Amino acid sequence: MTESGPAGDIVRAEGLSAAYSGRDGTPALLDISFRAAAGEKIALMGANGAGKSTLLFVLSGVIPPLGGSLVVNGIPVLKENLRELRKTAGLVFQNPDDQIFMPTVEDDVSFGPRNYGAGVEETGERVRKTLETLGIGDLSKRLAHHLSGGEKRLVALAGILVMEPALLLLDEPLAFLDTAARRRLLAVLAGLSQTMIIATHDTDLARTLCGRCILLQKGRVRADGPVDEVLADGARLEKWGL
């Protein structure tokens, strides 16, 4: 099931709310509305607990919305559409060890296409192209637990990109990386064509990679605009916990 919408919209969220099950029912997101165009790179910023990761989880179908409407690449985010959604919206976790679970790099990146019915030859070609795009073709036979932190992040990204998603959701992608690994991953992300929503505290990443910033505080959107304008208002950033 798909919905038509304004040309170029990859995300359309209207009045979105969400909460974690098993807690006291307090919403983690409240009345979130925004759109993301094809190819747009958006920094999602806010203090710890602002709702950044929660929004990524809702966009990827990990957490169901409580209210409002959400359409990702023409797919309404509903329980019956989750399998289709997960081919078009790829979430890269903050800790790559939470995402990489197969013995070798090649096995791990192959998992998605195989799980969705791609044949051996098609899967092999997609894995090869994805690893080459990220500059890590030489890692294909390596054991995942022998990789460096930066290499693991690229492999986790490869496991999502191999599915050819329209939307990339990244949670603190530069956390705990050294300078060389940061530069390498930033260059890779800058060269990708997908729409990206990047949860981050890193103002350098936001300014370098993104044209737009959405600022969250206590589950609400407090600012949404060009990244330099949002980050230039020091009083507002301090008020909202940055």
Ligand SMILES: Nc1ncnc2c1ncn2[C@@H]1O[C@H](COP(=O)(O)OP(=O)(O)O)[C@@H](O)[C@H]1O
Contents of the next structure:
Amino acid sequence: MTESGPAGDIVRAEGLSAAYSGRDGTPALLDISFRAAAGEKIALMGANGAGKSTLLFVLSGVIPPLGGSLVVNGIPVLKENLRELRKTAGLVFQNPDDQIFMPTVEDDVSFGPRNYGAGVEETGERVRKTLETLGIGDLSKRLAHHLSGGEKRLVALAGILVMEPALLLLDEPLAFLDTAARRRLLAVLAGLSQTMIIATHDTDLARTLCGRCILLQKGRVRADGPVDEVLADGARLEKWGL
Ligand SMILES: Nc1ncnc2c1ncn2[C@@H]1O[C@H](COP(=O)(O)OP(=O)(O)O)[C@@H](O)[C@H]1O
Ligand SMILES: [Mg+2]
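Okay, that's the form predicted alone, but what's the structure of the form predicted together with this ligand?
Okay, now the whole complex, with that chain kicking things off.
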């Protein structure tokens, strides 16, 4: 395995597998191979339990792959590279309450840059810019646990974007959002240039935001191609539990 892919490849996954200890031995991911080019926005779809969250966990270094090889933005995903990997691959969890842990919005979004050694002034500037990009500059001094679901999700996204990750991983970003909050988040995501992999059940999100769709079933890739083509085959989708 060479260390970096051809220019522009942000993800190179070859034969990836993953398993949870305590599970009956069936792997949660099996023989996953794909590449993502810089700037691609990919919808990761599949029924509940298909392995979407697990794949995002592996791509962001939250859980180690059991086998296969994975290179993210030129960084081989190995134990010794995890700190570097987490800076380049940012995962926004499905539930913002799993992510936001500092009392105020400003403190929470500052945590990543401070943790990676940025000074107070630089951090303040990056936080201000990130909140502005997401249209939530006015939330800066608010207590995170007083925010609405939609606001929390934007704050959780801010906490990741402030690190300027090359790869943005989003787990069910529209879950629990009302129509206005969904529209706002979709517009925000459409305006970002990052490479994105978005686990979602939402075919509208896939169609409007993503050029490509990877369909998982029981931990395997069953389809990978243009969103319209993957979603056009109703019989196949039904077979794979969608
Ligand atoms: N912490 C865990 N421990 C054991 N099994 C898990 C754990 N998390 C997920 N799984 C199992 O791994 C498989 C894939 O789950 P997941 O990646 O969460 O699917 P999805 O996000 O597509 O709904 C499922 O069979 C699920 O039950
Ligand atoms: Mg999931």
